Structure formats: C-alpha cells, structure tokens
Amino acid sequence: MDQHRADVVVIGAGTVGAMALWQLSKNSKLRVVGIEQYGRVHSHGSYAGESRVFRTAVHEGGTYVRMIQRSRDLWRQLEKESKQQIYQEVGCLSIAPEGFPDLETALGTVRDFEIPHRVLTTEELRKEYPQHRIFDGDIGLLDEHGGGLRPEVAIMSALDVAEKNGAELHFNTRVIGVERQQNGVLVRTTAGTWLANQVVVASGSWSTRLFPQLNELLRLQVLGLTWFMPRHPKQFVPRKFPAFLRDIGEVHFFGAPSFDGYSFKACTNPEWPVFRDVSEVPTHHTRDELIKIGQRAAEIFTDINPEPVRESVHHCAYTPDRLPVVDLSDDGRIVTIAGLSGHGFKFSPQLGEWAAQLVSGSTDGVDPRFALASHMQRLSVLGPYAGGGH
C-alpha cells in the first residue's frame, strides 16, 4: 500500500479527535490528517445520543472548573466559526435532599469559583419546576451557566471547520497499528500507511486495542440513554425545563430538555459490569431494565408515560480515579488523550486545545496528575477501575 506523509495524524474523529483537528487546523503550516474507523459523525461513539449536560457547578470538585469555563468560551467560538447552534445555555438544575454529598460539593464549587447560580428551597422547586416531583427536604441548585450541548452537531461542526481550514479527513478507515520509527511514527491503516512527525491518540474506547499501557489502565463502563414522552411536551422545552441531575437515595437521574418536540431525555443506568473491549458491551437495554427505569422515572417526573420512546446504549473508557489521561510522550511524538470517564464531553474543547498545545511541545496548564506516568503510578496503588452503575 501507498505510504503518505503528514505533520500530525489524529487517530479518531469523535469527542476529542474532532476538537483536536479543529484546533490543529488553525496552524496553516501543519499538514493535519484525521483518520476515523466509521463515517463522519456516527452512532457508535461515546458522544452519540442527541444531547449532553453542560454544567459548571460540578459535583466532582474544582479540578474541572477552569477546564469547563474555558470550554464554554470555546463552544461559543465553535458556534461562531461553524454558524451552528451547539450550546443552549438554559441552566442545569441539580435536585437532591439537603446535605446530599454531591450537591454539597457543587454548592462549594459555585461559592469558591463565583459561578452564577440560585439555590432553591423545596417550595420554590415545586412552584417553578412542576415537571419534577419534589420530595420533602429536597433543595435545588440552578447553575446558570449550565445547559444542553448537541454532541452530533458539535462533532460535525468541528470537523467541517477543520476541513475548511485544510485538514485532510479519512473516514471508514481503521487503524491497525502504530509504530515508532527513527524518523517519525508509522500509522498503519486499512487504506495505506502514514508516516507522521507526531500522532494524537483520540480513539476513545478503542484506544485499548492499540496501546498496551492503556489496556492496563482503562476499563469500559456502559452508559444507557432513555427518552420519555410527557403528556404535555410544551412543559419540557428548553426555556421551561433546564438540563438536570436528580438524586434520590441511591437512584441518580440525569437528562436534558426536549429538543425533538415530543420527548425529553432522562437516564439512569442499570448495574452493568465493566468491560475490557468494545465488542463485549451490550447494544441495548433488556426489557426488564427498561421497565425498571420507566418506573423510576414516573416516580420523580410528573405526568409522563413510563414507557421509553427511545433508548440507546453507549460506552466510555474510565480511569480508576476518573481523571482523564492527557499526555505527551517522552520523545514528543505521541499525544494521548483518553479515559474521559463519562463526564468529558462538556470540556472536550479544552482537551482539543491541549492536544494542539502538546503537539507544539508545551504542557503548560495541563494538570500533571493527567500524565500517563502519574496515572500508572496511582494504578499500582488503586488497582484498575472496578466500576458499577449509577
């Protein structure tokens, strides 16, 4: 097969790959190539599923706040460059019993970082958000910079802008091997080989197939999505119904307003095990799982039909402590971004910007805990990700 040359090859054109290609394509001096095993914007990746919750009042703590705030600016920049609507800033509403640990962490985050927000009492929640069934003792935190992202639109927009800037994209092309050589990195694909000065690994759940160290570190968690039809869909449109997180005991729901006009997204995951390879991940919920999820949804949302009108099953690679891998190899040849651990789409523009920065050789601003060596050191103590559903 033919051998081609490139300055940078990006493996994967999904959540991280699309954002990396967008950022790298801004440097007109680089020949940037993206290689994707599926078509342009597909249903197999971790990003698929119509919407993603965007929140700055994160319950994971302050580690991610600056990344998310920077990403908020970059989402707006991508909208401007692509002329597409990607981010609807309708707020993100967290509801849980007063004193619930995740909610307390999020409340600390909004105070520490001065994030615009409202704290709502039980009665205020009942009055302002009748779509939710509010229980005695529930309080709410409305993150005013939160909202809903349109992931497929985001990926398409980033790829289109990258291509317009001169990036060369190859779809339906599988990478079958990556080899360091004296004069670069050889990327073998089903459609030929590329010799690149540098490679960005952005292949998500498939990264474990190409890189043994990642296979040792990462595990795949299953993520199930469900949509329900309310009897009054107009009550669930974005201007009336923010993106949300709900916690009741051990039950956790998350979701987004209606973007299709008849259903809204409300998801909670069964107790799926973790997996080592994408081929092992189930492709659908079972009938019993859907019944149970529907029953739970009917308990916390008012006036909805408990039968999901849509469902899909996805996956994401997790690290043991849920910190992402953002790494530049010692020789400067390979940039690796992986292990988004189910919460990375919201700050993927920052990851794409970091990818371009790492290609230039700079690690400034990247948390040193994200480095692969740091992950592997912690792995020896924590052990691999054990998992468990929501």
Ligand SMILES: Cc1cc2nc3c(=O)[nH]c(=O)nc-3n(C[C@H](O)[C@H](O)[C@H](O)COP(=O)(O)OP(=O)(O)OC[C@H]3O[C@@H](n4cnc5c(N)ncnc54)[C@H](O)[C@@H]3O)c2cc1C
The other form holds:
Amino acid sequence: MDQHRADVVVIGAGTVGAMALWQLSKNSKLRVVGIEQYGRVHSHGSYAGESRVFRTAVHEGGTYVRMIQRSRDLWRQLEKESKQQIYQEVGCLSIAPEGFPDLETALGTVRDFEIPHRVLTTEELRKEYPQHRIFDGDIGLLDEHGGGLRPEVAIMSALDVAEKNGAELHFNTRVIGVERQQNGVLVRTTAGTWLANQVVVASGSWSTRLFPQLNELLRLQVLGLTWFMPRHPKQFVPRKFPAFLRDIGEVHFFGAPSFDGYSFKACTNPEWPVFRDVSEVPTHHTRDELIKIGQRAAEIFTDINPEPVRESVHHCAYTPDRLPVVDLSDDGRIVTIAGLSGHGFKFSPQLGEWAAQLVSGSTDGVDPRFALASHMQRLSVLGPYAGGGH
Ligand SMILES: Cc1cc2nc3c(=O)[nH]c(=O)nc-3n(C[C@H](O)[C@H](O)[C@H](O)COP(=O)(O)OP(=O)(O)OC[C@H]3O[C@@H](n4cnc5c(N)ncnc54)[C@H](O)[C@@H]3O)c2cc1C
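The block above covers the form predicted alone; next, return the form predicted in complex with this ligand.
The next block holds the full complex; its first chain is the one shown before.
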C-alpha cells in the first residue's frame, strides 16, 4: 500500500481531534492530516446527542476555570469562522439542597474567579423556574456564562474550517497501528500508511486499543441520554429554561432546553459498571431503566410525560481522578489528549489549542498533573476509575 508523508497526523476526528485539526490548520507551513474511522460527524463518538452543558461555575473547583474561560472565547471564534451557532449562552442553573457539597464548591468557584452569577432562594426558584419542582430547602446558582453547546455542529464546523485552511481529512479510515521509527512515527491505517513527524492521539474511548499505557489507565463509563415531552413546550425553550444540573439525595440530573420545539433533555445515569472496550458497552437503556428515569424526572419537573420520547447510550474514557491526559512524549513526537472523563466537551477548544502548542514543543500553561507520567503515578496509588462519577 502507498506510504504518504505528513508533518502531523491527528488520529480521530471527534471532539479533541476536530479542535486540534482546527488549531493546527492555522499554521500554513504544516501538512496536517486527520484520520477518522467513521464518517464526518457520526453517532458513535462521545460527543453524540444534540447538546452538551457548558458551565464556568464548575463543581470540580478551580482546576478547569481558566481552561473553560479560554474555551468560551474559542467557541465564539469558531462560530465566527464557521458562521454557525454552536454555543447558546442561556445560563446554567444548578439546583440542590442548601449546603450540598458540589453546590458549595461551585459557589466557592464563582466567588474565587468572579464569575457572573446569581444565587436564588427557594421562593425565587419557584417563581422564576416553574418548570422545575422545587423542594423546601433547595437553592439555585445561575451561572450566567453557562449554557448549551451543539456538539455535532461544533465538530462539523471545526472540521470544515480546518479543511478550508488546508488540512487533509480521511474518513472511513481506521488507524490500526502506530510505531515509532528513527525518522518519525509510522501510522498504519486500513487505507495505507503515513510517516509523520508528529502524531496527535485524539481517539477517545478507542485509545485503549492502540496504546498499552492508555489501556492500563483508562476505563469506559457508560452515559445515557433521555428526552421528555413537557405539556407546555414553550416553557422549555432556551430563552426560558437554562441548561441545568439538579441534585436530590443521591440522584444527579443534568440537561438542556428544548432545541426541537417538543422535547427537552433530562438525564440521570443508572448504576452501570465500567468497561475496558467500546464493544462491551450497552447500546440502549433497558425498559426498567427507562421507567425509573421517567419516574424520577416526573418528580422533579412539573407537567411532563414520564415516558422518554428519545433515548441513547454512549461512552466516555475516564481516568481515576477524572483529570484529562494532556501529554507530550519525551521525544516530542507524540501528543496524547485523552480521558476527558465525562466533562471535557466544554473545554475541548482549549485542548485543541494545547495540541497545536505541544506539537511546537511547548508545554507552557498545561497543568503538570495532566502529563501521562503523573497520571501513571497516581494510578499506582488510586487504581483505575471504578465508576460512580457522572
Ligand atoms: C452522554 C454524554 C454526556 C456528556 N455531557 C457532557 C456535558 O454536558 N458537558 C461536557 O463538557 N462534557 C460532557 N461529556 C463529555 C464529552 O462529551 C466527552 O468527554 C468528549 O466528547 C470526548 O471527546 P474525545 O475526543 O475524547 O472522544 P470522541 O469525541 O469520541 O472522539 C474520538 C474519535 O476518534 C475516532 N477514532 C477512534 N479510534 C480511531 C482509530 N483507530 N482510527 C481512526 N479514528 C479513530 C472515533 O471514531 C471518534 O470520532 C459527555 C459525554 C457523554 C458520553
């Protein structure tokens, strides 16, 4: 088979891959190639499912705030370059009983980073957001820079802009092996080989198949999505109904406003085990799971039909402590960005920008805890991710 040359080969044109290709394509001196096993924007990736919650008031504390703020600017930039609407800044509303630990952390984050926000009392929540059934003692935090992202549109936009800038994209082509050679990295695919100076690994949940170290580190968490029909859909349009996180006891819900005019997204995850390979992940909820999710949704929203009108099941690669892997190998040839751990879509533009920066040899500004060696050290103490996150 043919052997091609490239400066940088990006493995995977999903979330990280699309953002990396967009950023790398800005350097007209580089021959940049993207290789994707499926077609352009498909339904198998960790990005699938219509919307992703964007929030700056994160309950993970300060680790991600700067990355998210930078990403907010980059989402706007991508919208401008692609002339598409990707990011709807409709706010993100967290509702939980006063004193709930995640909410307390998010409140600390907004204060520490001066993030525009409102704190709502139980009565204010009842008055302003009648779509939610508010229990005594619930309070709200409205993150005014939060909202909803359209993941499929985002990826299509980043790939289109990358291609317009000169990146070469190959779809329906699977990478089957990556080997270091003296003069570069040999990337073997189902449609020929590429000898690249550098490689960006952006293969998400499938990374465990290509790289033994990532196979040790990453575990796949199943994440399900469900959409419900409200009796008054006009109450659930983006202008009136922000993206949300909701905690009641052990149950965590997240979701987004209605983009289709008849249903809105409200999801909570059954206790699924973790998996090692994408082929093991269930492809649908069971009937019992859907009935339970519907009952819970009907408890926390007013006037909705408890039967989900749409559902889908996805996967995402997690690290033990849910920090992403952002790594440059010692020889400078392999950049790895993986393990986005169920919360990485919102800051993926920052990861794409870092991919381009790491290719140029600089690790400036990248949290050293994200390096692969640092992850492997923690793995030996923590053991692999065992589930229970969301
Ligand atoms: C249901 C769900 C809800 C989520 N909600 C949120 C949210 O609200 N907010 C948020 O910020 N984050 C959220 N996340 C997390 C976020 O969406 C993921 O972390 C992110 O999309 C992962 O991106 P990725 O690039 O690692 O993987 P992907 O986007 O899956 O990209 C990997 C790509 O690599 C390709 N590939 C793999 N192997 C090969 C190969 N050998 N050859 C060629 N191509 C290959 C794949 O086909 C795929 O296109 C959610 C995740 C899920 C699953």
